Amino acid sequence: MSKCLIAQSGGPTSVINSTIAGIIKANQMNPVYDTVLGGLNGIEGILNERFVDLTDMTDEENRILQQTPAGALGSCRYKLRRDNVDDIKKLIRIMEKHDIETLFYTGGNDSMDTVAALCEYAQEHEITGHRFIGCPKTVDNDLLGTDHSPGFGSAAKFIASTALQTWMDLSVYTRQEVFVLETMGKDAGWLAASACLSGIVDVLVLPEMVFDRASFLAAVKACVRKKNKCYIVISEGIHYADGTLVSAAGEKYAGQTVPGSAANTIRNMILTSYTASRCRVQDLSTSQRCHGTERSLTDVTEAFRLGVSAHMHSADPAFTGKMVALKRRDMETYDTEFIAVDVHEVANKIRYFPAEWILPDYQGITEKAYAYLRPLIKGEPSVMMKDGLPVYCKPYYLR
């Protein structure tokens, strides 16, 4: 009996479960596999043979799964290393033991590298009957090979909405105020840039640009002088010319410097330089990836359809070592299709926010950037509610 296995890895998103739901629903409509298994806690759980049967999920369960944020199957940060051949051998033996033909692995850069490593080993050792397929997800939107990653659109919508709402709160006072909003984004500034969709960002700092203290403070001071207010958005990974993180002035733990908060560092910089008399900060932390109330309908729909497409591609017994990706047909009219890219073109690479989309002097982003971002946050999905709260499925790893 042919089986497939679905697992998640890395940081979750608010739509990652929609992709899983898409694979399950597609197999119910076109049963390529007799059984659909869920692997609990990614590779870590698979190596411990922790599975759940998802084959006969009801329509209502599928719909609830689609609207459940974070990873319903659980995730892991366990890295499947190429030099750890024992792990790879064990995983393939487990697939053989449970008659698992296909592994769908949903995640970001490390997850795509896992798919690549497994595929390489199978090809090098002429192992047939086991296939490995990547499904992209990351709020950071830093995966190559795809126009955008499922999860980013909803995170962008949440960030832009939060920026607008906190700006309205900031603006009620006549006193001088500066606000610093910090988003995720260690290497790429997609999330911070999305805050500009709110229309209220005065100063934007991304990891793709070198942070210059004097130029930054001059931009803030000019804004405060003009408006008596300044709304600043930064990525967590902003850095100086030598690569040192702005947040690097952290505490020592076990002999290592633990990075502090970039937003708090910026706040102290503004206050101690007398650039402004008041400054508040907001670090969005995990809220930008696990929220489930301001999701983008475009994002939810595409995540589900990507799962369906991955299942459809897997009907070809030669389909392995690929990541199913999104391709935008043109920038004028938003229209996408699903394509397959070689996972080796994606693994361990970073897709940066385009330098040509960044305005000089921390003044925001270009119209081309807005044209790229706007369609990704469109629409609001209907949400099943109970007693005033969204209905979510109980995580499978807690059952």
The other form holds:
There are 2 protein chains.
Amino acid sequence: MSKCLIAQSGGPTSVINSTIAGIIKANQMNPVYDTVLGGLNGIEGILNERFVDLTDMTDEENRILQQTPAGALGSCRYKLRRDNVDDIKKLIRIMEKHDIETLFYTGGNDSMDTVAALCEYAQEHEITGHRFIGCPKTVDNDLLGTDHSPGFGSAAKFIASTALQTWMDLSVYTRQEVFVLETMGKDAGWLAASACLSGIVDVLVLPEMVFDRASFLAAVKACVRKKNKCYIVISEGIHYADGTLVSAAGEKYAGQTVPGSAANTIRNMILTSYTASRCRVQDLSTSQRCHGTERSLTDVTEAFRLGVSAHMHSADPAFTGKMVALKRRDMETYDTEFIAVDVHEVANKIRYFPAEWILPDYQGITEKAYAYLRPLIKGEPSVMMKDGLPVYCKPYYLR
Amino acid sequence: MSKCLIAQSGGPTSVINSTIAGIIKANQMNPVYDTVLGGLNGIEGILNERFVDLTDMTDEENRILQQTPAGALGSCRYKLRRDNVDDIKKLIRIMEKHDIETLFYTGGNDSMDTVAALCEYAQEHEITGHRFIGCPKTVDNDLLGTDHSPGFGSAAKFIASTALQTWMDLSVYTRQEVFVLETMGKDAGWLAASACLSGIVDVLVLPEMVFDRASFLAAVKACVRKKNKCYIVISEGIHYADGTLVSAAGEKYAGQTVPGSAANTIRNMILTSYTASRCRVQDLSTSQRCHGTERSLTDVTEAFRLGVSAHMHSADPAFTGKMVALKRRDMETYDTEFIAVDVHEVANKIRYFPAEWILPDYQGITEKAYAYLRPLIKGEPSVMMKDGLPVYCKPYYLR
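Got the form predicted on its own; could you also share the form predicted together with a further copy of the same chain?
Full assembly next; the chain just shown is listed first.
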């Protein structure tokens, strides 16, 4: 009675469930396991043996799961550290108890470190018969070892489309006005950069640059003088030369520091310096990573197929400590394939937006960056709707 | 050489251009005018004779115009007051000079007052041969005389869908957490109330209620105790018993008061009172009124047909000082028809969310409210896309 176990960790994307659906579907078509289990709320739930049986999901259920954003199995922020031997041992004991051969763990840098830690422990203690496999997902696109991460393309598409639409809204009036769009991205500027696909971004600030107040305001001023408008896009993680975040002016409430808003700081800067007389702000916040009604077909398809590929690879008893990744074979035609990379190459590392893809003076990104980004937002999957709203599956952790 | 002139005023919606496209198309199929002109940036542009000829728009151009959000003709915040006789006279002279028989003006309360002012002046001075016709549009749904306003349904759909999706994102973690979604609506709570269509709203605060800190926090606390989460939706215009806005803590920059954020105030309230240990905020800001990629088919269709109806009505030389409006003939089957109402019934008035549709203790809305809202967000129009982004027409004021 061999089993596999799927779980998720870290922040949601709109295509994590597509990867999970891919694993389930692949096992139905080409059974490697007798049972496909879902672990609720990542490692947290697995340690409490909170499982659901996903083996015999119907095609209808699978299709709805594929289009549901966030994570139907729930998630956790629990990081399984190497020195937490008790939990590592417990987790492996639970896998043995339930005949779980393979753990598929979808997540980002931290989750890949969890996969690495489990794999190392098993190898050091000569515990055999278990595979630990990582499936990448992050809207931030900051994972190494893969051309891009499932989840990024859909978030990028939503951001570019929202940039285009809010720019049109901004433009209808003749008055002088500036718009500041804030995207996620603490360390890496991929999401903010993707707003440029809209073709309307005037000023772009990424965490990979140094934010300099004077030159930034000069760039905005020059644009306002020319167009009477300026459309600015920033990442949440933009910072000054000494590393201080632009959003640093956070406040403390009841012991919790509420992060300041980089966009509001920028707006105040623009108004107090008389750079422009009006300034609107749009912080895309949570909506950018779970907007299931506006996903990229490329992204959704790749996320599903990545699940299929991970399942297929897992048939090999030696396949462990790996993350299934995307490799772009051809830049011109956008031809991709799935490869396997060692999780140690990925764990706890950050893939930054390349410095050579950034134009000087906050002017945006290079043609190479556009060529990289463009294919990732292409295509629109059909969405099952009911009464004007998307049909989503009820999260398993709430059933 | 009779002409008509179409112009827009006030804030954008995602279906204004559908109404304009409807007028243009109607005149092609059943010509009332030799020429259909567009006035750029509302009254502002008309006073400067900034016109574009829309008469012979191709089907392809019309289709793209229909799916383009915001206002392709631009807008203005200029309010033509009755005592501004110079501008009123100038506008009517310009209409005479260009043989413009009919002015179609799309807008909200203020714009209907402009239509009323023009109409009154013409009647008082026995200036004949001109018709002034209002076409309603506002995401706020606060126009009297019409069952609902074009633009509202699409904004409501985007809000409900975003509420559903961000709730799913919030739910994936086991931790205690509250979410605050802020919608537009200074005076009327229609947009915030429409978030309830998602089925996940725990606490709702509208401008039609009095906001009371203690009972609000008690409602949130009770919900957090039960579910470990609480999903809150508020209108920007929520206020205390004495009328002070919850967002009142705005700051002054360079002479301009930057409005405070109601959602941030609520968050701070929740954290400092230890009502919950975490709180996220999403202010939908500009994006909710121009999200052209997620419109309601009902809304788009009605906006277009309203243009057709306004054009048809305008064939009657006596049809002036009217707003073409929607009447719901049947609540059960959602059967609507177009009617004409006197602009004086609409101008400068506000249609509030009915008090009898609001549940006590911030618990949301009644079944009657759901029955009213549900049909308005139904259906999805197809959207022409290119390279992953919607195809929109270039605004005429930028050509």
